[in-house]
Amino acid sequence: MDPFDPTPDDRFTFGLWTVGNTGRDPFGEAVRAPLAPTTIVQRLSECGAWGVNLHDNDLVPFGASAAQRDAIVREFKAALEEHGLCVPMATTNLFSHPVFKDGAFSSNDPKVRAFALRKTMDAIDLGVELGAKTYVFWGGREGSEADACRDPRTAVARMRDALDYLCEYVVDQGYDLKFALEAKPNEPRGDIYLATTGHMLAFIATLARPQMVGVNPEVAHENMAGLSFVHGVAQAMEAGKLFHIDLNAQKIGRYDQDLRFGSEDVRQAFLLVRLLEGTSGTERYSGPRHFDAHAYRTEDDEGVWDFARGCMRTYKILKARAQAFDADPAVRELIAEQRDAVLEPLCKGYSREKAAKLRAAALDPAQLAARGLRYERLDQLMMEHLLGVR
């Protein structure tokens, strides 16, 4: 077996949305059929994936019925045992209706705002009969054009009213399920409020269970932000907030394209990797590995197997590059921590005591400010690695 051939042991999932794509752009019409989920998941299962994920919508279409629901979810159900998949996790979608033209828990109407809680009420009870154990919130309606339609206090204060209202609801009902926040700077609004997980960790905190609150990054929207990903994803990590994590690709300025994983920049699809596998030595993360991506329009429906197949070998490579790299003595030694067992104790936790030491040491800026650090070399070296010449 190819090593870098995916297994149900990577974690990896893709969304029914994301595989089900059709290839429509505002452009142009659909150049590929829709698929049904049922035959998502068979295909999903033999390229070697883990879990299959959803919007409510994605299954029972928008208005069916609850005879039609419940005939829906029970073939759905007989297709993940059939073939061996499960629903790590599961949303709402809470942007494609008219009815959210304005907003959905932000909306100025209550009668809306009362409506996108009744539908993610819904959605959650959907999710948990699935088995989802993480639900993902992604406002991408919550924003404006016109800045002047409502205060922004006023918006993120009514997203912090429904955000306390579902955690309610998910603990009076007894779910294990806990809450991840996805962030977005623009599109489809011309701004979106939390427009980065770090407007999402600091809403987080101001929520009345925040313990059950963390984040899910996207690739592309860090990126269309002009911001560094994995600096995103490692203080989320950090926090103990990375509950989801959605990887694509992205080129820098463009529209939200969702491309296949590790098709641009592949040096912060590398370090990405190694941060979230853990192999410089640090925690590694442990939940799902999500491809929130699609084909290009080119592509027929073989093309759509040949993209989710690329998106999980490319980030096996990418691991065993970053084991490889870690594993480097001449890494190891350009990378390894200074220790100074008299200063770094005066550095934490303050005390008078440690002040007045550490006003006393001998520290030269000139010689510091001297010595070369050698991250030229090591930057090649991580090149060299990913280009597989050493």
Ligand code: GCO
The other form holds:
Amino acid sequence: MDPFDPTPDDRFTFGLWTVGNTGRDPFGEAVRAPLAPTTIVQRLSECGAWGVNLHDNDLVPFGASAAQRDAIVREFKAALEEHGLCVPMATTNLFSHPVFKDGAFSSNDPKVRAFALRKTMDAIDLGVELGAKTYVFWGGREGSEADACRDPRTAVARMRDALDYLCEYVVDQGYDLKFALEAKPNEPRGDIYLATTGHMLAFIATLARPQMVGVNPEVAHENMAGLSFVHGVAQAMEAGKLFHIDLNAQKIGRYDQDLRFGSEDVRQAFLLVRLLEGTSGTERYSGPRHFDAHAYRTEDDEGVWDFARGCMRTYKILKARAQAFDADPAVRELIAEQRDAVLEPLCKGYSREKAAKLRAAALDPAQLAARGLRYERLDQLMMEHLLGVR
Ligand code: GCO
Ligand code: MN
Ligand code: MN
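Please supply the corresponding structure for the form predicted together with ligand GCO (the preceding block corresponds to the form predicted alone).
Expanding to the full complex; the earlier chain stays at the top.
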């Protein structure tokens, strides 16, 4: 078997909306027919994926009756069972229906806020019924164009009220579920509140049950804001808050492209996989490797599965490249941690005595500054591993 072919052990997941994307965009019609969720389950399993994620309305159409819902869910569960796929994550569509045109949880209309909360409770029930352990919140319509319509502080406070309410709902139901908040700076709104993973991390600390809530960063979204995705993900990991991840690719400064993982900025993709897999000896991310991306509009149905396999294969290839990079003695030597048995204890944990000793220590900035760091060599080594010649 090709070592880069995916297997369920790799814990790769796709959303129903990703491989099911029909290629519609603001300028053109669909180029592919919609795929039945049960077909997606079968095809994903044939590709070597581990799980499938969904919005409530990817599976159960908006406005379906209780009997219709139950029939659809029964059929879907049977397909999951037959093809050995799980549903690790679920989420709510709070953006497609016109009722959400000015936001869901942050809407100025208390009736819209009430409807959004109720829809989310139903969608949480659906996700839990399918086995989801993580529930994503992406507030696509929680934003503005005419900014005078509401104070942004009010929007944030309403988002907090909604998340606090829903955390209590989960606890009250006895569900084993945690929340992952996904940021995006704009699109479909002119500006979206809580625009980056950093904003989300600060917001989480203000919630009533912060331990239940983490983040779901997306490559494309941090790139749209011109930020380093790797740094954002690393900060979330360091805070114990990387509950989920949306992998894809994006050119900086564009609309949300949601491209095949690794297909733009291979260096950042390499550094991301290295971080998630902990190949440099750091703690590994243990959650699903989820792809929130879709095939080019040029593709027919077969192209969609080329796309899906491509996401997973690139991830595995980059993992192997990262392992080789971190095992390379030349690399290890260049990034070996520098130690100072005298100064380090003085700089950790303040006391008056330590501060006095620190002030008295001999430190020569000119001498420290004179040393070249050899990052040119380090980065070239990374390029050579990445390009497969080392
Ligand atoms: C986007 C978003 C969405 C969300 C998904 C979960 O591409 O703008 O990533 O795809 O992740 O809808 O709610
Ligand atoms: Mn996106
Ligand atoms: Mn996403």
